[in-house]
Amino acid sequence: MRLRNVAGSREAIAESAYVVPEEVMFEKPGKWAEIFGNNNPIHIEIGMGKGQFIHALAKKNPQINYVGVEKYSSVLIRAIQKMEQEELPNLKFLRMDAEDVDKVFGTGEVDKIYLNFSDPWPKDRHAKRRLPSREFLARYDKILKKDCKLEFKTDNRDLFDFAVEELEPAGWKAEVITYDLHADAKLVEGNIMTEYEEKFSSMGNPICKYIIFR
């Protein structure tokens, strides 16, 4: 369970140079090259948590611009603290609901999307809120370049089965589907683990992953 209340987190986020202000992000869809000051490819992680995964990626790939999207201020503040300890010029954050992701990135502006250990929203009536649902896949389709990819990891088998079932009706195709990422020597090569992945894999939970494209 993610912490949702950390005193002063919203104020700290509003003052952080690493967070793109809300008024800017809705005014500048399609202008991330201007925000970063270059035309490098853009990769985004939706629901980035404390930022371990995306920070490691940005450090490893300085030629790529990364944007971490996180809804909860009390979680995002941890990613900001990580950046204060090790600043990276190719990483920015957004505090926003993922439902608005297609309003802050332009058509075909994004080169890759990562979803990691997303909220499973287990009740059937909340299926549309699941980040790998067909409703969200339609949003991702707007902002991803043609033939670019989306990667999803989770230890929640029910959520993963749901995600796989959503692909065909949403018009997406799978390049890779695995139900035990860490047992696949080829796929696990270069794998960067999130905080949740470290926790659940250490408990012996298999990690599911797919790589899909439109």
Ligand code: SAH
Given for the second form:
Amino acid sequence: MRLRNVAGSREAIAESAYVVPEEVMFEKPGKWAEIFGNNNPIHIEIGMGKGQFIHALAKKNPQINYVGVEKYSSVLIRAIQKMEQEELPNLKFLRMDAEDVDKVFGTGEVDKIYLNFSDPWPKDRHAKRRLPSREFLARYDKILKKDCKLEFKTDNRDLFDFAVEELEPAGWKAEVITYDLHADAKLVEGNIMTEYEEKFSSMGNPICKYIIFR
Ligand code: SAH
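Alongside the form predicted alone that was just displayed, please also present the structure of the form predicted in complex with the ligand.
Then the entire complex follows, led off by the chain already shown.
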């Protein structure tokens, strides 16, 4: 069960110093260096959930700036609480629908994009809402710097097969495709588990992953 409404989460998010208000970002795409106060590379996770993965990455790599994008306040609030326990200067959050992601980052402003355990939207008529769809890849194409990579992990084989099929029509190429990440000693090295990855791999589900570029 996912809680859609955690009491007071909207207010807490509006007041949080860790969350960059969406309206501010709409006014100034291309200004993330100003927000972080440095010119370090920017890596983003779209649909970060409670932020376990991106918080761990930000802690491990202080020389990289991270932005976690999450649609729901009730989930984002958990990432904020984690930051209150362990504050990191190189991690910020955006509460927004990812369909506007190319309006809050400038052209080529992002150095890496992560998608982890994105919602499957199983009905065909909802294919455009899937975060690895060609429609979303076109948005990522604008904001991702040339020669930079996008990484996607999921245990949902149907979603993964769809995502792989979208690559060619969208003009992207795969550098890595695996259908069992945890069984691949080389690829799994340095792997940081997301909350969903822990949950689904502990149930025995293999984890699919691709790394793509264009
Ligand atoms: N990445 C986390 C959470 C996976 S669940 C993990 O691997 O553990 C997918 C998350 O993506 C949910 O929190 C959901 O609210 C968010 N999400 C789905 N569609 C989104 C969209 N269009 N924009 C922003 N966030 C979205």
